[in-house]
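First, one chain by itself in C-alpha cells, the form predicted on its own.
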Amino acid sequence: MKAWQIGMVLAALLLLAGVPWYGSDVLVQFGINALLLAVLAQGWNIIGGYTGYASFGNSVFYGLGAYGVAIAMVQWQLPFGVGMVFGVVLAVVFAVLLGIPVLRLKGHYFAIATLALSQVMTAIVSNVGLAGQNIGLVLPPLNNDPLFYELSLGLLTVATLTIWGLTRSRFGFGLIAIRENEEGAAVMGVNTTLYKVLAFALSGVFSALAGGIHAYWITFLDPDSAFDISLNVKMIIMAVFGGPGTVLGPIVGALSLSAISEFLSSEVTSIAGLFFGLVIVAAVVLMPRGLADMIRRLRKTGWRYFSENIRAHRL
C-alpha cells in the first residue's frame, strides 16, 4: 500500500474508533451490527474470495462461537474470554472434521453441501441439554455498548490485517492459485487439501469470534437464530458487493449495505426489502466484481465500464 492509502485507512480507523464518544446510542448499536457483519464478510472472503469456494456453512461457525460463549458463561460460570476460546476451538474442530470430506466437492456441489450444514447443526443443538435445547440460553447482561463496539472494531482490524498478510504470504498465493486453477496448483506442488482446510478453519475462527461477541451483546441465544442461513447469505452478498478477493472490499460492502438497509428500514419500512433487493440486482449487473473492481476500472475505462457490463449480461 502507498503512504497516502495507509494514511486514509488509519484516519478511517480513528474516525470509527471515536464513534462511542461522539455518536448516539443508536449509532453505536448500528455500528456493532455493521462491524460484526464486516467481520463475517471478511471471514467468508478467505474461503470464498481468495480460495474460490462459495461456502454457505460459515453461519455454523458463527453459531458455534455464540454457543461456546453461552455455554461457558451460563452453564459453567466461566469468563467471557474463556467462552470465546471455547467457541473458536469448536469452530476449528468442526472446520477440520467437516472440511476434509466436504472440500473435496466443487462448485454447486460444495455450496449445496455446506448449505445443509446449518440445518443439521440446528437439529443437533436443539436436542442438546447443555445448549438449552429449543429454549436456548440467557446470558448475564452487560449494558456496555461502547465496549462491544470497540471489541467488534478490534476484531475487524485483526481480521483485515490477517487478510492483508495473506495476500503477501506463500499461503495466500497458494489459495489464489487454487481459486484460479486447482489442478494446476496441485501440479505446481501446492497441497490443495491442506490449504483449503486451513482456509476453512481460519474463516471459521473469525466467524466464531463474531458470534461470541454478538451472543454476549444480545444476551439471548437459540438454535434458529444462532445457525440462521440468512446470515450466511448476507455475508456473501456484502463480500461480493464490496469486491471478493480484496482486502478492503468486504468491509466497504458490509458498511455500505448495512447503511442502505438501515435507511430503507427506517424510511420505507413497508417495501424496504424490495428496494434492498433492487440495489443488489443493480450492483450485480453494473459491477459484477464489486466496488473495488469498479473503482479500479473506472480510472481506465470511465463510464464505459457500466455499459460493458450491461452488454455482457445482454440486457
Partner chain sequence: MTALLEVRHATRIFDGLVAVDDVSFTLAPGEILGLIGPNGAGKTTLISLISGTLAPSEGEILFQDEVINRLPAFRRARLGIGRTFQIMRPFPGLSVLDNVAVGALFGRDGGQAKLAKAREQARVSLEFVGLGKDIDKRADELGGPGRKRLELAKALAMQPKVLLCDEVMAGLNHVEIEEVIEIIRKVRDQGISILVIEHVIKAIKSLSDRLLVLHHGEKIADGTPEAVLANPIVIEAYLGKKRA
Contents of the next structure:
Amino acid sequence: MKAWQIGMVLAALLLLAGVPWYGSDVLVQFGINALLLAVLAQGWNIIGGYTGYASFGNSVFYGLGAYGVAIAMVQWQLPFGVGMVFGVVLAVVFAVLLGIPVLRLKGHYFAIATLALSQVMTAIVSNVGLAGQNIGLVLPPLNNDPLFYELSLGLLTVATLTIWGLTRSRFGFGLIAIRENEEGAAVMGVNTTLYKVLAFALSGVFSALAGGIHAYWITFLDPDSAFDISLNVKMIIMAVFGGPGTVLGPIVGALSLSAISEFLSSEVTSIAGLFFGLVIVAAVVLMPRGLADMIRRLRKTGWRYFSENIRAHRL
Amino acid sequence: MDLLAQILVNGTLQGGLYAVMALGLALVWGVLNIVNLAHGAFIMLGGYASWYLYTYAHIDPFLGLPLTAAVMFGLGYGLQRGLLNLVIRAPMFNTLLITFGLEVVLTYLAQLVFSADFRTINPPYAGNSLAWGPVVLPLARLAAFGVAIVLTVGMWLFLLHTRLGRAIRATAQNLVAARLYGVEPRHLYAMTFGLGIALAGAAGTLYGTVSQINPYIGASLTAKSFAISIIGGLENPLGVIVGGLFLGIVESLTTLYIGQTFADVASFGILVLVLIVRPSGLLGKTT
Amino acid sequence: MTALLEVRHATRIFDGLVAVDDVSFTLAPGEILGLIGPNGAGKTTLISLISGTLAPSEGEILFQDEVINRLPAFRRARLGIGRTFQIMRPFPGLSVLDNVAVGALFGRDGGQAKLAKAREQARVSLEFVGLGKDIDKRADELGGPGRKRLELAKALAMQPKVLLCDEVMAGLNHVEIEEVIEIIRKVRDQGISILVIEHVIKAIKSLSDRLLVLHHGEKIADGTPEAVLANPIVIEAYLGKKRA
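The structure above corresponds to the form predicted on its own; please give the structure of the form predicted together with its partner chain next.
Below, the chain from earlier opens the complete complex, with every other chain and molecule after it.
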C-alpha cells in the first residue's frame, strides 16, 4: 500500500470513529448495525472469499457468540468480556467439530450442508434450557450506544487488519491456493484440512464477536433472531457485492448496501426488499466479481466492462 | 398401534407431496448444475396461481393444475432464456446468488400483490376423508399424493423415452453430447428450467390444497427440497420419491415421539449426515 | 547406493477397473527415469499414487526407505516430492510470481515462512525455467507453453528431492521441447531425481537414463532406452500401433 492510500484509510477511520460525536442517535444506531454486518461480511470473506468455501452457516457462529454473552451474563452473572470469550470458544469448538467433516464437501454440497447446520442449530437451541429455550433471554440493559458503536468499529478494524495480514502471510497464501485449486495446493505441501478448519474457525471468531456485541446492545435474544438464516445471505451478498477475496471490498459492500436498504425501508419496506433482490440479480449479471473489481477495471475498459462480463459467462 | 399406523400414513402422504416439490429442483440441479434457491418461491407462486383460479374462476385445483403448470413453464422458460443463460458459465457461487436474488424479488412481489395473509385452497371436498380400518385418509391429501406420484413417474418416463428427455439427460452428462441430439442448447436449457418451474408450480397447487400458503413459505420449502434431493440422490429421477417418503415419515415420527420442535433437527440433521456419509444419496453409487 | 524412491507392487483399482497393476520399480538419486506407454496405460495414476493424490489399493511406496503410502499429499510434498500436472492447474487468480511463491512458502520441510523470501526464491525458479520476464502476469494470461514452464517452476520452488513430471512437453514445438529437455537436465544436475512421463519418444530417449513401459497398467519393460525400445513386446504394445 502506498502512503496516500494508508492516509485515506486512516482518514476514513477517523471520520467513522467520530460519528457518535457529530452524528444523530439514529445514525449511530444505523452505524452499529451496518458495522456489525460488515464484520460478518469480513468474517465470511475469510472462509468464502479467500478459501473459496461458500459457507451458508456463519449465522451459527453469530448465534453462538450472542448466546455465549447472554448465557454468561444472564445465567452466570459474569461480565460482558467473559461472555465474549465464552461465545468465541463455542464458535471455535463448533468450527472444529463440524468443520472437519463438512469441509470435506465441495461446492454446492458444502453450501447446503452449512445451510442445513444453521437450521439444525436454531432448533437445537430452542430446546436448551440454559439458553432459555424458545422464549429467549433478556440481558441487563446498557444504554450506551456510542460505546457499542466504537466496539463494533474496533472489531471491524481488527477483522480487516487480520485479513490484510492474511494477504501477505504464508497462511493466507495457503488459503488462496486452496481456493484456486485444492489438489494443486496439497501437492505443494499445504495442509489443506488444517488450513480450511483454521479459516472456518477464524471466520467464526469474528462472527461470534459480532453476535456478542449485538446481543448486549439489543438486550434480548431468542433462537430465531440469533440464528437468523437470512443473515447468512445478507453477509454473503454484502461480501460478494463489494468484492470477495479483497481486503476492503466486503466493507464497502456492507456499508453501501446497508445504507441503500435503510434509505429505502424508511420509504416502503417491501419496496426495499424488492430492490435488494433486483440489485443482487443485476450485480451477478453485470459485475460478478464485485464493486472492487468493477472500480478497478471500469477506468480501463469503460462500459464494455459489463458486456464483457456477460459474454464471459453466458451460454 | 393405530396411532403409529396413522402417523406412517400421514408421513407417506406428505412424502408424496415432498417428492414432487423436490423433483423440479433435482432436475434443474442435475441437468443445469444450478441450485435454484428460488425453487420454493416458485412453489409459492404456483400455490397462489391455483388459489386465484379457484377463488375467482372457480376452477378446481386439480383440474386447474395443468393450467398453472403451463403458466409456470412459460415463466421458467423466459427466466432461463433471458436471464439465467447469461450467467450459466459463471462460478457456481454466482448462480446461487442470482437465484437467491430471484427468491427475494418473488417473495416481496408476492407480498405486494397477494398481501401477507394466509391462503388455503378449500374445495368443497376438502374436509372429506376415507376410512381404511382405523386409519383416516383425508381426501385432498390422498388426491395430492396420487397426482404427485403420477407426475414423478411421468417425469421419469419422459426423461427415459422421449427425444427431448434423452437430450436433457445427455446434457446432464455434457453439453457436447446434447448437441448431437440437434437441440439448440439455449433452448434446451430453457426447456429444462421451464419444466423444473412447471413442476414447482404443480407442487404449489398440491401444497395449497393441503396446507396454508403465504409469501414467505418459499425459503423453508427450498430447504426441504434440497434435503429430499440429496437424500434421494440426483442421479435417479425416482430418487426424490425415496427422499420424499423418507423425509415425510421421519418428520411424522419425530413429531410423534420426540416433539414438533425437533422435526427440523431430524430432517436437516439427516441431510448433513447423508452429505457426509453418502454424498451421492441413499440410492447413489458408493465410491 | 539405495534407491531414493521405491514402488513395490503398486495396484490401483477404479470401480473394478485396474488402472495400475502390480507395478514395481526404483528411482536412484540423480536418475532420470522415463515413463512411457499408450494412452490409458496408467502413467498419470502411477504418479498420483506417488504424490499422494490417490491412495494405492495395494502395494507400498517408499521414499528414502520410509513407507509413505499412508501419508497425505501435503506430507509427501514436505518430504521432498514435487509433481507437475498434465492438465495444468495454475492458481489462475494469482500472478505468475505468487503461483510459484506458494511452492516456496510450502514445499520441502514446510518451506519458507517469509513471503518476501519466498518471492525471491520464486523469482529464481522462474528465471531457471525461462519465465523471468512474465512474473507480473496473471497465471491465466500465460499461453500453453508458458503454463508448462510455470508448472515446472512451481514444483521446483518446492526444492524437491524428486520431481514427477507429467507430460511437460506435450503440445510444444521442437525448439520448445529442446529447451525443456535442457531445463530438466539442469534440474538433475542439481541432484534432483526425476520421473518423467512423455509421449515424444525421441525426446525421452535422449533424456532418460532408464525407461519404464506401462501397458494396461502393467509394467512390460524396464531398462536402458536402447534396450527397451528394441524390445519386441514394447514395439508390439506401444510402437506397433504407431507404425501401422
